[in-house]
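Only one chain is included here, represented as structure tokens and corresponding to the form predicted on its own.
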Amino acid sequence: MKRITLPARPDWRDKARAVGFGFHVMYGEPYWLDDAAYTFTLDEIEKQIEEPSQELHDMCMDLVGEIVGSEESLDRLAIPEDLRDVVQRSWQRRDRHLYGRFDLAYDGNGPAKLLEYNADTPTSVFETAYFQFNWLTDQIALGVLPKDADQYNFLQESLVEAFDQFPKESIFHFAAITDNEEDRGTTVYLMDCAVQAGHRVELLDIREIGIDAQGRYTDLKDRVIDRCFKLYPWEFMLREPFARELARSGDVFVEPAWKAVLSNKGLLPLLWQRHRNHPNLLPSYFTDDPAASTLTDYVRKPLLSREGENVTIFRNGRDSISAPGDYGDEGFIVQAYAPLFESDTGFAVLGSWIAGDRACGLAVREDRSRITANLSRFVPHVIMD
């Protein structure tokens, strides 16, 4: 694994604008880097990223039933007691799921280490599946990259295949906070994948979802919503007033309710309990576990947290760096510290994608901080042996 610089495509901003990628700059800061790349060998991709990601996903899927069947585990994950049956029935029905993204620490030496599983509302899917692939083909055509350069990226076709597994009789609604440019762009891209799979689709703001007299979710035309992709996390949905209707219509949403246990940081100590010393796992504990005190270099993470908020890194037992935020009321876990790939431009974390049940693509984001956050930059990758 290396970081390289190379000439940016002269027309990449026009291309971004043409496909609605307006969030290549966010809050005045560059988000997409066109003049840099991370390089990997094919062996690194296959042995250190793809195979472990597939194994980690299989391990997670094998653990879901045990978690949802245990009141103690659901307590640990702070799943609201009055809505646990929504989560449990979702798993018992095997409600179909779409995608997820592992965040991995990997510096080119030794096994990749799982940092967390963004199994509910992962973003950067458009950048990974579409824009970085266009970057690769353009850079090869321009002669900047060799003709045999490749990319670990069959995310788009895997998403289309995953959408194809959903029934097509009804409109497939897509809901997000539509005045957020990144959320809207991500959702519209996924709608396009669903269309390629043969679905009729409709976009609406998640705040526009209504409820009819029978307690069914409806759109702005008062049509009953039978299936709805939502770019909105379950930890929020389970704590809002309209959640009382989930008992009746809990099977509507994608991702399904059982993903609430995989997108929870409490998954990490539960995985460690079952697969202690697995090469791709880090020692992880709930904070009241006596074993937590054995860690001297570790990261404290809220059970429910996004974009690195309220994450604190401890080195030699002392607070080293922390990120602000509004999370933490539900509790924390601690996880052994794992170094990220480091270069002159900062630290890089790998995002390894799962679509359906298949490992299928890679995203790389970098930041000056060791804590990856909302504005961490997306850098394309290339395979060159």
Given for the second form:
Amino acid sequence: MKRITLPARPDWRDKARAVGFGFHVMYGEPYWLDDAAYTFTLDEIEKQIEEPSQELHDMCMDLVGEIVGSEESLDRLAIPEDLRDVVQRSWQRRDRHLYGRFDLAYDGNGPAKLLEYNADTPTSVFETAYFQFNWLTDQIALGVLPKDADQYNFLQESLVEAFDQFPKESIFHFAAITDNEEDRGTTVYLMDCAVQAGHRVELLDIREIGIDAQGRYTDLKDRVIDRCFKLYPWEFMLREPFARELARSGDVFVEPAWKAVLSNKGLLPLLWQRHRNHPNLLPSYFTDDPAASTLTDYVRKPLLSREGENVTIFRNGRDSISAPGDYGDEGFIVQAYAPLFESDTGFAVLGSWIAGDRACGLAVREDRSRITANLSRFVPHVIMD
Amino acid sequence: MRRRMSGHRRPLLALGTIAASTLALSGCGEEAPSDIMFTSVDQCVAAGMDRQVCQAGYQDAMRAHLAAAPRFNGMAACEAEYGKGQCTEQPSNTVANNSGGGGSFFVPFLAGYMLSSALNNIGDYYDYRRRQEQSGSYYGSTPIYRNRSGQTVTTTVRSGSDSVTAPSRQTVKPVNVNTRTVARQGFGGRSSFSFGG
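Same protein, different condition: the form predicted on its own was shown, now please give the form predicted in complex with its partner chain.
The next block holds the full complex; its first chain is the one shown before.
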């Protein structure tokens, strides 16, 4: 694994504009880097990223049933008591899921380590599946990259295949906070994949979802929503007023409610309990576990947190860096510290994609901070032996 | 390992852009209401249709059946068409505007009735019936019969096919049923930069 710089495509901004990729600059900062790349060998990709990601996903899927069947585990994950039925039944029905992204710490030495599983509302999917691949083919055509340069990326076709598994009689609704450009773009990209799989689609703001007198979710045309992708976290939905209707209409949403147990940081100590010393796992404990005090270099993370909020890194037992935020009410876990790939420009985290149940692509994001947050940049990757 | 080699097709965007608004997508979201067959009022209600629509539809189908069911002079002739045990004797005085004096004839059992999935409430239903009347068929919902090979058939002339497929129990649920929204904004209460991770 290396970080390289190379000439940006001269027309990449036009290309971004042409496909509506407006968030290549976010909050005044560059988000997409066209003039840099992370390089991997084929062996690194296959042995250190793809195979472990597939194995981690399979381990997680094995664990879901155990977690939803245990009141103690659901307590640990702070799943609201009155909605445990919704989560359990969504698993018992095997409600279909679409995608997820592992965040991995990997610096080219030793096995990649699982930092967390963004199994509910992962973003950067358009950048990974579409724009990154076009970057590769353009750079090869321009002679900047060699003809045999490759990329670990069959995310788009895997998403189309995953969408193809959902019944197509009904409209597939897509809901997000639509005034956020990144979330809307991500959601519309997924709608595009659904269209390619033969679905009829409709976008609405998650706040526009209604209910009828029978407790069914409705769209703005007063039609019952039969299936709805939502780029909005389960941990919020489960605590909001319409959650009471989930008992009746719980099978509507994608990702399904059982993803609430995988996108929860409490998954990490539960995985460690069951697969202690697995090469791709870091020692992780709930904070009240006596074993937690055995860690000296570790990261404290809220059970529920996004964009690195409320994450604190401890070195030699002391608080060394922390990120602000609004999370933490539900409790914390601690996880052994794992070094990230480090270069002059900062720290890189690998995002390893699962679509359906298949590991299928890689996204690299870098940040000046060791805590990867919302302002981190997306850097394309390339396989070159 | 399966990778996207450089010779692989580039990913395409079916919609052309990710900056799309709802408007740009409306062409894809256009719903074609489908006709659905119900065997009873209860099944109609269970499928999520409005109860008043289900009841009115059934009554109209029965009215259409009494007035216009396929008629046979003998049981054997009726059964030849609709199958053994699938016909009943109907006294002609039960039929409105019956011109032919006394006696009786034979008609197939009503197997069900067909309604549009787009009917939201009784007002919609009456509009629908009015439109049907204007187009020359005099009853709102359509009576359905089952012929001897089990196919569902109707005697009402409709544009397109005169045969509909009865859904199995599993698929009887109509899709994206029209309804009335009583509350909104029950999700999305948290404000944040972004909800993706």
